[in-house]
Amino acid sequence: MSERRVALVTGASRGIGRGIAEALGAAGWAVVVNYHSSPTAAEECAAAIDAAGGASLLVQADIANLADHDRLLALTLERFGRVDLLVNNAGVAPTVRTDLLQATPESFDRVMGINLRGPYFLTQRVAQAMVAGLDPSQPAPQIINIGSVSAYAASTFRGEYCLSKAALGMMTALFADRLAEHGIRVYEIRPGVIESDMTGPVKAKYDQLIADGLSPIRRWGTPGDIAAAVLAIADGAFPFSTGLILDVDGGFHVRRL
């Protein structure tokens, strides 16, 4: 059994996931770096965690493939003995941004499989292990879902992404309700426009929108901004909250006239 607190971060090889994983490692956590298809980037993330004083475990697993979930959890428990924090970060945008009237079932199924179905059943599986391993002498485990302002801001050229993030909000509420009796708290962090591989192809568009006042704080968000929110939750900053949505979006959610 690890003496360190143990976090499982999905999609941790790049972008927001990597920022979260490295921040947890620097705070002394043991971090399971889950990745799908970027082994070199995942190895770099793991090396950074180890160099910062944390401990890492690399596990390749496709979150959309439910058969991979048991292996991901089994390797985590074999190495560290428990899971104190699950961060459901893995997510994708449509491969091609397509008008709502031309969107394909194949793109819908792919996005939903990775962004919603996979996290839903991984959370179910990890929550079972968390409940089974509860130790009254230790802080209760926590779960964090990485959502998006697209849960409520319509983008008609990526409808499947918006739907997946809107449903993730209900998933947060459902697991928060179900797991509260066990002392396990569930949160959602809702990023705004964040510098990452996902937003790279539309950088010029968002540069202009930000300059024009898309959000009150006129800058791009960074993976570090999201990681700071994760660390606050992980350190127990909200002990009387569950199902909480934490907006990390430069104030995008503020209605303005």
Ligand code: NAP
Contents of the next structure:
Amino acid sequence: MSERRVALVTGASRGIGRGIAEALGAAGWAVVVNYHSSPTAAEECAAAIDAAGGASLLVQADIANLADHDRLLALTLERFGRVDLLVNNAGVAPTVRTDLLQATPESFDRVMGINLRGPYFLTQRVAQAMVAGLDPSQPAPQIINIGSVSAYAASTFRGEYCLSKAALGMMTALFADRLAEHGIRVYEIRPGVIESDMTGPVKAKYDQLIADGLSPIRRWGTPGDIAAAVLAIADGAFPFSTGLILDVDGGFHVRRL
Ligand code: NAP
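Condition change, the form predicted alone to the form predicted together with the named molecule:
Shown next: the complete complex, the earlier chain at its head.
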């Protein structure tokens, strides 16, 4: 059994997930670095965690493939013996941004599979293990879902992405309600526009929107901004909150006139 607290971060090879995994590692956590198709980047993340004084375990798994979930959890428990924090971060945008009137069922199924169906069943599986492993001498485990402002902001060129994030909001509420009796708290972080490979293709567009005042705080967000919120939750900063949504978005969610 690991003396360290153990976090499982999905999609930790790049972007926001990598920022979260490295920050947890620097705070002394043992981190399971899940990745899908970027092994070199995932190895860099694991090396950074080890160098910063944390401990890492690399696990390749496709979050959309439910058959991979048992292996991901089994390897985690085999190495560390516990899971204190699940961060459902892995997510994708549509491969091609397509107008709502032309969008395809194939893209719908891909985005929903990775952003919603996979996390829903991974959370179910990990929550079972968390409940089975509850130890009254330890802080209760926690779960964090990485949602998006797209849960409520309509983008008609990526409708399936918006739908996946809107449903993730209900997933947060459902698991918060179900797991509260076990002391397990569930949170959602809603990033705004964050610098990563995901937003790379639309960088020029967002540069202009941000300069024009898209959000009250006129800068891009960084993976470090999201990691700071994860660390606060991980450290138990919100003991009487569950189902809480943290808007880490430069104030994007504020209605303005
Ligand atoms: P990113 O830079 O494109 O990174 C995506 C990560 O997810 C990669 O590590 C990738 O791993 C992993 N991933 C993709 N498909 C996977 C699968 N099937 N199984 C396991 N891992 C998978 O994206 P990001 O910007 O960091 O986004 C991370 C999360 O934040 C997503 O849920 C996204 O919706 C959300 N978000 C992002 C923004 C933004 O502005 N960037 C805003 C709001 C919300 P591999 O490279 O190994 O395949």
